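Given next, in structure tokens, is a single chain: the form predicted in complex with its partner chain.
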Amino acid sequence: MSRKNSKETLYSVLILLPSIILVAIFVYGFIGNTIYSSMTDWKGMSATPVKNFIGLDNYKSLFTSFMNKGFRQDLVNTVFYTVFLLAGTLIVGLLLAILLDRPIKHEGIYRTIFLYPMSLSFIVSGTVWRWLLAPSGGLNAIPTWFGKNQGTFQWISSKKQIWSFNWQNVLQVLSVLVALLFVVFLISAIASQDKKGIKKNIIVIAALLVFAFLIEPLFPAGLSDEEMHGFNLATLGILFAGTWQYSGYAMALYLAGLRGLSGSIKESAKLDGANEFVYYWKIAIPNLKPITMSAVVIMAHISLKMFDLIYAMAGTDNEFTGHPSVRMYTTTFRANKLALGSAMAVILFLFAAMFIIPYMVHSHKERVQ
């Protein structure tokens, strides 16, 4: 048996080998190359480029220099883009799935209508949405059909910002946000009476708050001036378009999940006298957790591709809708600052990869069980 196993392991490794090698070169080799470039002062298009090693200077400049203020706002935008795109597609997708989760006529037609936006390239959908969101026409014109005044929201031209915070306090803000996340975990731990979990969460929250309010203020300020960043309302239009395009995918995932549950569980819930709301809230949705997990990974990966959408809707220079991938593209290919562009890419990669960690933790737990 064990000899057979070792032979099979050998097969497995041999079969995986091409994939491993390709991923090693095309993903890790390139990322390694990019990390290396990001620590140099590579600039310009020379055939014999001079690349002096300068350590983390590019990163430092991205996080602290006055000229890279825009990049910091892009990072803040990325957080909102990712979180709201995830929330938007998952919530809308779930609602659509619940609506479709019953015997109805022409289900195929509805499903196709919800799914078709996914088949379009972002360049195409971006152009159409740019028109729909043009302040002087498009969606703003709809109220006039009902005799009301033209809408006045500026969509992607909006320069309004809400939830602003001072970048000098970024560490503080981040730790409070993470603490809030753990408060949610704490509540769920209390609900499930998991004593160990309650204790663990309280410790983490306390540590984060101590850091935020007692230790962080001791650090020297990275920036000399106040610098406000926050949620730009101009990104709403882009989030709209992204949600429109990918909610269908979440719908299909959830619909599949609901169909998988249906039958016996739904019947027994009905017998217990649960109405539809209670059924979905108490029984169906908790059972869809694994689906949500894989949807998060896929949507986080899509939010990285927001590049095309932002590029088509707002162009390369709209500071209010910016995304690090767009800035990286112009910094590298327009401004010829290849090292700085590489540093942006590395930050973006690490940021995006963060979303895969919950998924891995989850699937690891699953395997242990």
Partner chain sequence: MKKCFALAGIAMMAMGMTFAQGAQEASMASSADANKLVLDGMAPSGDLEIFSWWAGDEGPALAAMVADYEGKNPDVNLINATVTGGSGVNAKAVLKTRMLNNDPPESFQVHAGQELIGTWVDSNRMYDLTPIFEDQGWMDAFPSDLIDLIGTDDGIWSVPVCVHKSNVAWYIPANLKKWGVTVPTTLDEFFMVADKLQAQGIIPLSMGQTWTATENWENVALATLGPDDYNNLWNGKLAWTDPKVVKIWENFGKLLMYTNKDSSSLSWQQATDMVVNGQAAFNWHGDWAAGYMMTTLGLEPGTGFGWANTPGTDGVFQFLSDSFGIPLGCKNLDAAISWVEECGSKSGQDAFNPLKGSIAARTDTDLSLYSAYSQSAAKDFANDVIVGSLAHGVVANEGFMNDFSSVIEQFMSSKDANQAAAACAEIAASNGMN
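Residue numbers count along the first chain shown, from 1. Note that the coordinates shown come from a computational prediction; the quantities given were computed from them, not determined experimentally. Rigid core: the largest C-alpha set superposing within 1.5 Å between the two forms. First, how it differs from the form predicted alone.
- Core-superposed comparison between these two forms: the CA of L350 stays below a 2 Å shift.
Same protein, the form predicted alone this time rather than the form predicted in complex with its partner chain?
Excluded here are partners and other molecules; the one chain stands alone.
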């Protein structure tokens, strides 16, 4: 290496070093401290906090203790929040992008209108949606405009639950679903004679089996009573508000992807007799796969940070719209159970990692190729 190149390398390292040190301390250092705190009995704020190491007891309590039954429902709510927010924002955003991709007048105005909700904070939009979904007015009052009786649906306070399942069976159900999913991928890799795919799926299945063995103590078969959890209809109001706010963002991503497709592709499709529907369904949408992957990661990440929206719409004491972030706040700063709150934070961190890490690995492989 020449003297000039070595100097440039040294300068580059010196420029990046402060940022690396700050990130190491204030990001990864704090994450590590939170993980450690979650395995202690830390309670209450004090100048000299007492932390005694207790291992995974806090996690066992969250997944098995009767006192933390609400947290388990919050986890179930999180799954539904993620699935339906992803489906809603991606479908609505794609439809809006397709509409704007066609030649229409005043496109800029429509694009601004669709993007406007994203510029609002969750607190502002949550307050407005709380008024709209009030039991005695808002959307429930619309039937009175046509001489009908006022609606009675409780958008954010309904106590009705559907799709219920027994928490005692959650580990077995998840294990079967994951195993079936990867068996399908493995069969597909074998059928296509993809040796790398076969090896990758075997490694993944082995890792999942090891992971299931490690977390099995957190799901003992010994819950005293049947514990049912499911989809609370009170979360519909939260889902509508979240979908309304971020569909415009998904639309912007998809519209950029559609505009990035070569015009010759569309012209060729028309010459082959493809109509608008066939073009978008068979050609355009499959080419938007990278955009969809990015949108899925971003929206999944947002679904894990819905504290402010739920706080503004339903408050912190509404058990039917619960979310781990809200319960983490009340457990940590109201009940002063800092170790238990740290355990909830770590679980949310792992949820986020489930989406972000595979995406980063996939993106890195694409850049290398």
